[in-house]
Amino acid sequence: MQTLRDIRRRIRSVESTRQIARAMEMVSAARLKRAQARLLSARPYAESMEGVVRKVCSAGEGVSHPFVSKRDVEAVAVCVIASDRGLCGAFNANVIRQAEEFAAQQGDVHVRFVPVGKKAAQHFGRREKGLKPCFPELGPFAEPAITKALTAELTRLYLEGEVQEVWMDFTHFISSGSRRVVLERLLPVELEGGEGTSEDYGYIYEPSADMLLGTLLPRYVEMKVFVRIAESCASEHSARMVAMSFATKNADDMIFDLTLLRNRARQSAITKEIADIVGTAEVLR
């Protein structure tokens, strides 16, 4: 049976853990607000750029660009976007599980993982030594420098023929309490425009639509990568905030139970002392 001293020591330990969890919850909430603002400001631009690229693609006849040309698939690259830190529930485990399930379904097609974030780099690094390209430091927010470096590596793998498809495995941010893992193809780009033509949209292209696509497509791919990283960062802070909120609540419940146990132990000790005093007094009569 636990002594009163042991119970008090456990209460102090749980209180210390609760303070840490509560502090992490507040930090995650502040970072979520910033990450969400960055994501919401990037989404409209990305959607507008996609619409423009689709319209330009529909205006071009027989568009030819490496980013839209389909090839026989012998190898694919999967960019797995996780986090640098843990304590965010099943956030990292869900993303990694989705990537491994996708790899298991490819059959003879070779799957090459491109981990982004320390947790993904550690997981896939244990399976393949010297994994390259690898981005073990993502940071708390989507940064243009990381986006440019990651996009350059993914497009290099695709253009040099090392892989014939590039996929993005990330967590789509829905709200502060809702998110889901998504696996989508980045390259080759699917740009089936609508049935309209350039005249329907009222656009006049100068230079030609093909030349415009040569400039727009690399920027479109880079913007898409940036939005996916922003989605993942916002989802990470949301998951950590929720996880630390549950940890704080569980700590409160544990402190409440331990306080009751301490009071019972104290009452039992006092009752025992009274009984000893009464017994001693009876003996001395």
Contents of the next structure:
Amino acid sequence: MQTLRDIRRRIRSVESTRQIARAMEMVSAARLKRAQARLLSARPYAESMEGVVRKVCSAGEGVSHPFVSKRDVEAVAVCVIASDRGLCGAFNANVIRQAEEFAAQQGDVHVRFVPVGKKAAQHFGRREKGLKPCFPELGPFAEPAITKALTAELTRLYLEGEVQEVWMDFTHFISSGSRRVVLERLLPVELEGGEGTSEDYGYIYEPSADMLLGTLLPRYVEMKVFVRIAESCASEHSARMVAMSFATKNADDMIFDLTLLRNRARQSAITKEIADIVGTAEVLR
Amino acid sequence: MAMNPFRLRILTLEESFYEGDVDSLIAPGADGYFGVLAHHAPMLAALRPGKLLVRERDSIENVYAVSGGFLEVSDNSVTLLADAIESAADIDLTRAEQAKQRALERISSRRGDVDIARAEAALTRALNRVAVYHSWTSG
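Cool, the form predicted alone is there; where's the form predicted together with its partner chain?
Next comes the full complex, and the chain you just saw is listed first.
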């Protein structure tokens, strides 16, 4: 049985842990708000651009660009977007597991991982020393600088023929309470052509559709990367917020149980002392 | 004279910059400036850095500096996807001049680690901001 002093010490330690968890929950809530705002304000742009790309791609026969042409696949790159920090439940484990399951299904195709975020970099760096490219610093929000660098690396891998497909593994943000790991192909760009081509006839392209696509597609890919990092960042903060609110609750439960235990221990100590005094008095008489 | 208005939406990756009914606009297309009035034919155009002139209803004119993007006309509404855009009134001339100087220095330094393409793009943007500011104050 624990002594009274042990239990008191234990309560104090749980209390301070609870305070930290609570503070982290608040910080995550504030960051989630910012990350969510960033994501939501990017969505109208993303949707419009999506539509524009689809229209140009369905414009006709003459359209071709390395970003849309399919090639025989010998190697693929999987860009895994995790977070810099832990304490966010299964957030990092989920994206990493998805990436590894995908890799296991690829058979003969060589899979190259491109980790983004410290946790992903650590995980994949353990298996492969000096893994490159690698982005161990993501920061709490989607920054344009890292988006640019990441896009440049991914397109370089693709254009130089080191890989024939680029996939992105990230956490899709649905709401602060729910998120889902998604693995989608970034390159070559998927075309949902066919539908809606008849009503879009007669578009004027300036410059030609081909040249327009040349400037449009790199921009489109960068936008995709940015939005996915933004999704992942918002998901990270919401995952951490949920994990920390559970941690706070668990700490509360623990403090409650420990307090009962402490009271009982104190009571039994008092009882024992009284018994001792009575016993001694009995002897002295 | 009352004109037919049409809807204009200006979007950037950071925000929905503008949304409203306008009478006409003049945008810096990749092949030169072009104007859009109501009931324009469907069009997709790439933009280069330049001056965007928007004439709102009641002939209020707004001038913006655009640093490139795309413009779509369809269904009597215009969507402008801008890389970056700012109102001429918001342009900080000293900052733009400084950015211009920095870009010039980086281009002329000819060091190996300088990304010439990026420096030139920065210079174009800075020059555009300066030019738009001057045309706005003089006009």
